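In the form predicted on its own, a lone chain appears below as structure tokens.
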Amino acid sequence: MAAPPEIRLSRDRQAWAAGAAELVQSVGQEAVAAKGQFLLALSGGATPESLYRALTSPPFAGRFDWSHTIFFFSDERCVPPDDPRSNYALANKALLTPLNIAPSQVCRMAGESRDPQAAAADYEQHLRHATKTTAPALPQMDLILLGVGADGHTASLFPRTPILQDRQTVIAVTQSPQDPPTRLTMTLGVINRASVVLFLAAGAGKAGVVSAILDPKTEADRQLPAALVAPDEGRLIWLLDLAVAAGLSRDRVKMIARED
């Protein structure tokens, strides 16, 4: 049975970013110590970008040896890698280039492919090679970063879609109600195999959906894609700032003091 989520609250956006950076580096250090590499799946969006900029700024930039990390992506828009809508483009600008990450350490989804299904199959093979996993077993990431949309979607898994019931597919092609419509995404099967899943949520605009996920009132709340993330044996952590946590009941929030 999946363990309940850890809910961590930071008093402001600066403390939130520092807490996220500390957690990423801590999980990375544990993974490298245990098996010599750190498999990290990045997410797109403005909220993860705050984390990426923290990781490239003092005091975090020189604290962790990234040479044993392989960077993956939890999802991607089907656009070229230099398109401003690309998750890879954002991560490359905010994180990978500032950290001088070698191209051999980055495994991006080929969003520009004319055949998204072939791109999904190819990415599955990259994941299996990195994790030494053969079918039907699912690959296991050390850490998957996720955001949450106002509709409850996470990665590119959208509400009321058949892929939410699929626990065998590794990488799926999905359709978003927003532009660009075609996406590549890790599935819940892979996400829930991770050693650690970290949801990054900040800002008052997401308070309603975060409350629905962490304090569900209806069955519809419980079926939101982000609410279905429940690692089989790993840890699920929600890192919140005060604004996004405003709708939560107090007994659902674990207060963790952080210094600026």
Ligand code: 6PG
The other form holds:
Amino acid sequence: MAAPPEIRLSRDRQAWAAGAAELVQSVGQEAVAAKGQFLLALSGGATPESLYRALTSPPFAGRFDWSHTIFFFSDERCVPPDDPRSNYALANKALLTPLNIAPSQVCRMAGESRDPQAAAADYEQHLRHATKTTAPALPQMDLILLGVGADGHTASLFPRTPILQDRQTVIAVTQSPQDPPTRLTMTLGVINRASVVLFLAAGAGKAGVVSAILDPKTEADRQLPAALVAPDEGRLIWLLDLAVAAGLSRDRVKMIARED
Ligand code: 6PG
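In place of the form predicted on its own, output the structure of the form predicted in complex with the named molecule.
Every component of the complex follows; first up is the chain already shown.
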């Protein structure tokens, strides 16, 4: 039975980014202490950029030894790695290069592949190798970062698509309603296997969808892709700023442990 989400609220975007950086580094420290490595999946979209800036600036820069971390991606657009729409491109510019992360520590989804299905199968093998799992067991990440789209999608799992029912596939090829159309994505099976899933959501533009997900009123709300993220045994944390939490009902907000 999945644990309820831990909902954390930050007063502004700076405190929100610092809270996210704190969480990433503390989960990383625990993973390295327990297993000698930290398997971290970065989310796509633009939201993580402020987290990356926090991780590469004082006080967080230099506070955590990244040498035991392997960086994965929750999803990728099927474009070349230097395309500005690539999730890898943002992470490489804003996080991996500033932290001097060795290429051997980065497991990139081959968005440039002319055969996305082959790229998905290849990425599954990398995940299985890093997590020492063989099918049908699902790879277990230590931390998966996720964002949420205004339509309730997360990673590249879009509403009302069959992949949402699939709990065997590890990496799927999906079609997005937004450009670029073809995507590679971790599935809910892998996401819900993670030890910690951290949703990063901020800004008034997401208040409606976050309210639908965290305070569902209809079955449609409960079937939104981001609402289906409920780790089997792991922790689910939503990190919100005040603007995005504005849509939450009063009693839901009362339950929030103020982050700062
Ligand atoms: C992607 C992401 C996607 C993203 C949300 C939020 O490839 O676009 O994985 O799930 O996290 O769409 O995007 P923003 O952070 O840009 O709002």
